[in-house]
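A single chain comes next, written as structure tokens; it is the form predicted on its own.
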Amino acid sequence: MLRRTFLMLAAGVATLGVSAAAVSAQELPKLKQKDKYKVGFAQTESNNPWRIAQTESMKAEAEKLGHQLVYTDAAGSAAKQVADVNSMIAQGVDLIFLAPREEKPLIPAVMAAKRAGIPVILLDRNVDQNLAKAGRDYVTFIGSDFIEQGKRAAEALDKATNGNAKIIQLEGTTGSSPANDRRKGFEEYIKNKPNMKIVASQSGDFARDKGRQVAETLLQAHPDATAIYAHNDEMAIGAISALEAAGKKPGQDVTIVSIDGTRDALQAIIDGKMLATVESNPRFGPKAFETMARYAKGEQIEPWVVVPDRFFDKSNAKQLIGEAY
């Protein structure tokens, strides 16, 4: 795997006539201070409310500040996202905001931008830290603590079930940092809970219908499952549909915890179909452009700009649903 990753990286920068090592040795590109910028935003996909809310936030903030935003949607394809970044480089943008679909395949895009003298700020998903680092290859990563999100979901499930649960895990996009870390955080929490066991785990690609399909299959294979942990709300909502189709009562027969904090999830909590969801705030626009401005001023940017997240359950879902997306 490492050899393949290195070959991908080398191939990605070969078109620029330099080696990966040479790119890494270069200084991080600077950003000149000026009133208006031409900024790229390489979105990974737009197939769920979270992504749509993030895109709307980025577009609204760019318009508010008077910046020109070059927006692309990779439609769930890492290869297209690399091509999108290359197109932005060709258009001469001042800076690129990148929401990398997967940790390894987007390394060539980050390195290509660096070689072209264009700084990159990663949003909501990170890249492989063994291959590219904040402050050296890109400015910073702005995002939530995905490991902590997983731990908080596990803790909620632990308390609700008194530490007894046979769990189906619906994972996010394979190879993405939120899927990797949300699994890690959840599994780290339950490793010392002998009666909390994951009986099945499969990717639903962060999509509602895929989550429903995977949940249906896994529930058939494990009819004794008592809990579902979904890496995002869309898959959790899909799992609710799968449970109801199987004649089970979500929230009673099977306890569901998730991550994101969407309006549909909060409504499911209010309706008693979901236990809880950990917020993963999608409104990146203000923080993203504030960080860009700080960087242009020459400020030292921390390698990880942490986005704080709330927790929603029956105690506050009804009160806060108006703020949800």
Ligand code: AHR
Contents of the next structure:
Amino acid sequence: MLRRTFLMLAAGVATLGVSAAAVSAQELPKLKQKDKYKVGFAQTESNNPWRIAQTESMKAEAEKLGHQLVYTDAAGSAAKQVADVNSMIAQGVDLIFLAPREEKPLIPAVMAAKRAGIPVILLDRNVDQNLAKAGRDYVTFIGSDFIEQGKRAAEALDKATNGNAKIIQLEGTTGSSPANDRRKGFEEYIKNKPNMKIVASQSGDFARDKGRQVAETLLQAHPDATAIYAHNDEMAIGAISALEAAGKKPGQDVTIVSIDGTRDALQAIIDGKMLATVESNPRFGPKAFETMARYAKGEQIEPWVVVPDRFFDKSNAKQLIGEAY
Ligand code: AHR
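Starting from the form predicted on its own above, please write out the structure of the form predicted together with this ligand.
Full complex below, order starting with the chain above.
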């Protein structure tokens, strides 16, 4: 596996005409102080409210500050996202904001930008820390603590079920940092809970309909499941449809916890169909451009700019749904 990853990385970097050693030896590119920048934002996909809210936040902030934003949508393809970054490099952008779809396949894109002298700021998802590092290969990672999100989801489920749950886990995109870390955080929490067990776990690719289909299959194989942990709200909403189609009452027969904080999830909490959702804040615009400005000024940027997240359940969903996306 490690060998495959290395070959993939070496091939990706070689395609860009540079050896891995030469890339890692280079310094992190600097950013000149200017009033207006031409900035790239390489989005991973636009198939859910979270991604749409993130894109809107980035576009609104760029417009407010008068920067030109070169926006691309990889439509769920890591290969296209690499090509999108290469196209931004060819267009001579000053800096690239990248939301890497998966941890490993986007490494060549990060390295290509570095070699071209263009700083990269990772947004919301991270890359493999064995292959690239903040402060050396890219400026920083701005994003939530996904491990903590998984722990908080597990803790909510623990409290609601008195530590008794047969859990179906709907995982996010395979190989993405939120899927890896949300699983890790959740599993770490429940490992000391003898009566909380994951009975089945499969990827629903962070998508509503895929989540529904996977939940349907896993519910057929495990009709005694009492809880669903979805790595995002879209899959949780898909799971609610699957439960209802199977004649089960979401929120009563099966407890659902998830992550994001979308309007549909908050409505499901209000309707009693979902227990809770841990926020993953998608409104990156202000923090992203503020970090870019700090970097241009020559400030030392911390390797991880942590985005703080709230928690939504029946105690606050009604009050906060007005500001949800
Ligand atoms: O990277 C953040 C995750 O990506 C969000 O939880 C999800 O909804 C999105 O697709």
